[in-house]
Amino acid sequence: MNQDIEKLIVQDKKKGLSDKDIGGKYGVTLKAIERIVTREFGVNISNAANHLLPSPKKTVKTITPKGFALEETTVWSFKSRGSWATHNGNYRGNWSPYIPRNVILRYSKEHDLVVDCFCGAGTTGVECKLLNRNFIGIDINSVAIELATENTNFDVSGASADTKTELRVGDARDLGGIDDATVDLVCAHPPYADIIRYTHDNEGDLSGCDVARFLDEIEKVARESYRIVKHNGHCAILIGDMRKNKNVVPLGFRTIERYLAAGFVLKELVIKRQHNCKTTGFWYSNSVKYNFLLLAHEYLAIFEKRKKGARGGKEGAVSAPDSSNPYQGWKLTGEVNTLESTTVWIFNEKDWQRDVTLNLTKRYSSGHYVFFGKDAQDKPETELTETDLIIAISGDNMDELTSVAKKTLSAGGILAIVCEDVRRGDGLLVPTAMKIEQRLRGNNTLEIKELIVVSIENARKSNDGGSIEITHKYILIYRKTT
């Protein structure tokens, strides 16, 4: 890019213009002036004027968001980002506070300990000091400590004066100031590989990975928050998935997995709604013509660390899904108004097998599907010779599902695999799309196209206070290469 428009840029920026004006002007993508300001300020930030202007203690009104209640349910959907407190949405792909606010208010106790390895701009550490816990912010980038220091510099009234909020460079690979055992939750939103750069030269960062490097890097992670952790302690971390060619890349999964592999055991997996996702007009037209989905979601991971020999079986395992069949009498009637466009279909509880159905064989078939499962009903009548569509109805039986798909689907046809998460009798999650996910990994015949999220609308909700009552499900959508 020309070194001028580089600098007109930079002055837009300073001034406060937006980066759709910006882009506008001067013909550049986000990812272009993202890269500009992320250089120039170092730091990857919306509002460039804000962070020229002095910081003293701000000015808090309000503390507490309105109307507040904890999630129930595994779906979650903040609609607005949240502007209590010192929250704001100036640096880039910071999440939610409602999130640390959850996670904090259930996997934490007043005085606790919490630590955030990528502590950003200080989101947790602003909900740490609002809820009364002691809180270590790390960061890689310095630029990012200063803007959690003028965040969490405020007063709260009431607060206890025996909380300590403390923030420092570091790198979340290496938590070596922090003892073995000593931290009760880690609460943290790491970068999605290299979707958002973060910092402009930093070698250690790893927004700066690409998806293969980024997940041997996060598993190093994932070993110091498991060291860090008490036992019986958590580990929270926010994680979404990426596009490439045109597929869908499940860095939500193989991320949860490296997690898993450094001793912690999954508690709960809660999907996020994302709401920038414009699903009308320019949108929605192309995802119908190039047939992908907008990615809407993104995974909530909790973990929990358990003394050795707590958990029963090898260090790590989980066990098997039940067998059990919940997907019965699945029908074809009706039409499908507008096609979902994005990977999060809302469905009531009543028809959403129906919804799912039409959404399917809409999007992906010409009339030639079938469902395959030992409960699916009222079966179109197709022989099984060729087709275009495999709907099947849950992940069991796998080896007969790949070796049907292999044989009977044509070139470019879909399997699309419904399932859902399942709760051991110990409280522990069954991340049953992870396993199928896993199983049909570097299949030469079928490859993952789609990861797209089921939220049952109305369904019920725990009246467990240790439990996240289960109301999502998951299609896994395989299309076949050869």
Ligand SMILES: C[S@@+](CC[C@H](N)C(=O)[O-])C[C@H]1O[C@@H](n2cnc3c(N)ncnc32)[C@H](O)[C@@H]1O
Given for the second form:
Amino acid sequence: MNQDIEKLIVQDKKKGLSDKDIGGKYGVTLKAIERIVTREFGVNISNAANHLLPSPKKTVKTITPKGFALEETTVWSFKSRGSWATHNGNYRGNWSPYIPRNVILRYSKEHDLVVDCFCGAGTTGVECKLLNRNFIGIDINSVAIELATENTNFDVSGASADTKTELRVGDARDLGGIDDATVDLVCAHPPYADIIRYTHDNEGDLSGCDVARFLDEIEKVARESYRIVKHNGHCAILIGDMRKNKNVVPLGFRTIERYLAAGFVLKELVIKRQHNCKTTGFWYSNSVKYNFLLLAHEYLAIFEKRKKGARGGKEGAVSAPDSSNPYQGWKLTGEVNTLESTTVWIFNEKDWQRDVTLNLTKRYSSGHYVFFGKDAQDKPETELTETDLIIAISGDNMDELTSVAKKTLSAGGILAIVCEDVRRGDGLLVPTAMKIEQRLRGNNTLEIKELIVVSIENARKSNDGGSIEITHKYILIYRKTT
Ligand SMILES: C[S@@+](CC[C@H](N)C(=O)[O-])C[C@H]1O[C@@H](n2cnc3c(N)ncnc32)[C@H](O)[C@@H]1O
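Instead of the form predicted on its own shown above, give the structure for the form predicted together with this ligand, please.
Everything in the complex follows now, all chains and molecules, and the chain you saw is the first one.
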């Protein structure tokens, strides 16, 4: 890009112009603006007008956001990102404070020690201060640490703080300085590989890594997190998927796998809905025309460090949504006028199977579809005819399912697997969709195309303060390549 234009863009940023306006003015992409901003200001921020001007210590009156209630189900959705205390959305890619607030309240108590090793502009630190937890925040970028210092520089009106906030530049892959088994909770939000760049040329910045390298590096972070967490302590991370060539890259599941490989067990797998996804107009028509879904969710995985030998419990089988008669109600009755265009489908408890079927058949089939188990699986091989969509409710029969899919799907045909996570007797979670994705990875004829979440509205809610109620299901969409 022309250097004069770059200078003008920097000037406009300093005046507080939005990226969208700058993009329109100079005909440049948002990615290009992001690159100029991170290089010029040393940090990825949306508003550079008052960037790092010294500001006086604030006094915060609002400790709890209005109407706040602890989340009780596995689908979390916050209409606004939250702007109580010193929270603001200026640091690109920062997380909604509702997320650390929920995690901190559920998995720590007052005076506990919480660590965020991807601390960014300090959202978790602000929540720890408001909720009276000790906090250590670490980030690879010194400018992010300056922002975090500013954001956590407040007093709480009428309260005398007896907890500490410590912020420092460091690398999440090496948490030297924090002793083994001394932390109650790690609560962190890593980059999603290279989707958003946080620094211009910082070697240790994991947002500079492609997927394969990111996964290897995040495993080092997972091992360090495991080391510092106390036995029976917790670690929560928020991570999203990516899209490459119209196919999803299941970065979320693959990251979770690395944390499990580091020794953690999985306690909860929560879906965080994203609200900035366009579901109308241009995006809707492109979603239909080019047959892809807009990514509209992230995964909040909550891990536990169990005492050695205390992992116990039986692994649950990969489970179907309804074991009594799984295909009852899975009929095409009715019509769907507007197709779902994002990865989160919100249906009510009574009609979700019908709405799933209608969406799948309308989007992926020209009329030749079968339900695995009802039509395909039970027929002798000689009677199997070619189809362009198989809808399967996963069970323990993945080998048979993939074999039927290979035989009967036409080239480009779709295998849709509907499943849900399962709670084991010992309270841990069996991540069914993740296990299916793991099992089919590397399959030479089926490639993953979409990872859809079906959120069931009006689902039963638990108030027991223990486990979170599982109220979502998944649909894994595979495309037959040859
Ligand atoms: C998604 S942002 C976190 C935002 C934060 N939750 C907030 O609300 O401000 C990811 C952060 O990870 C930091 N980061 C990248 N690589 C890192 C590493 N190796 N060690 C520590 N921090 C790193 C980036 O600088 C960035 O601030």
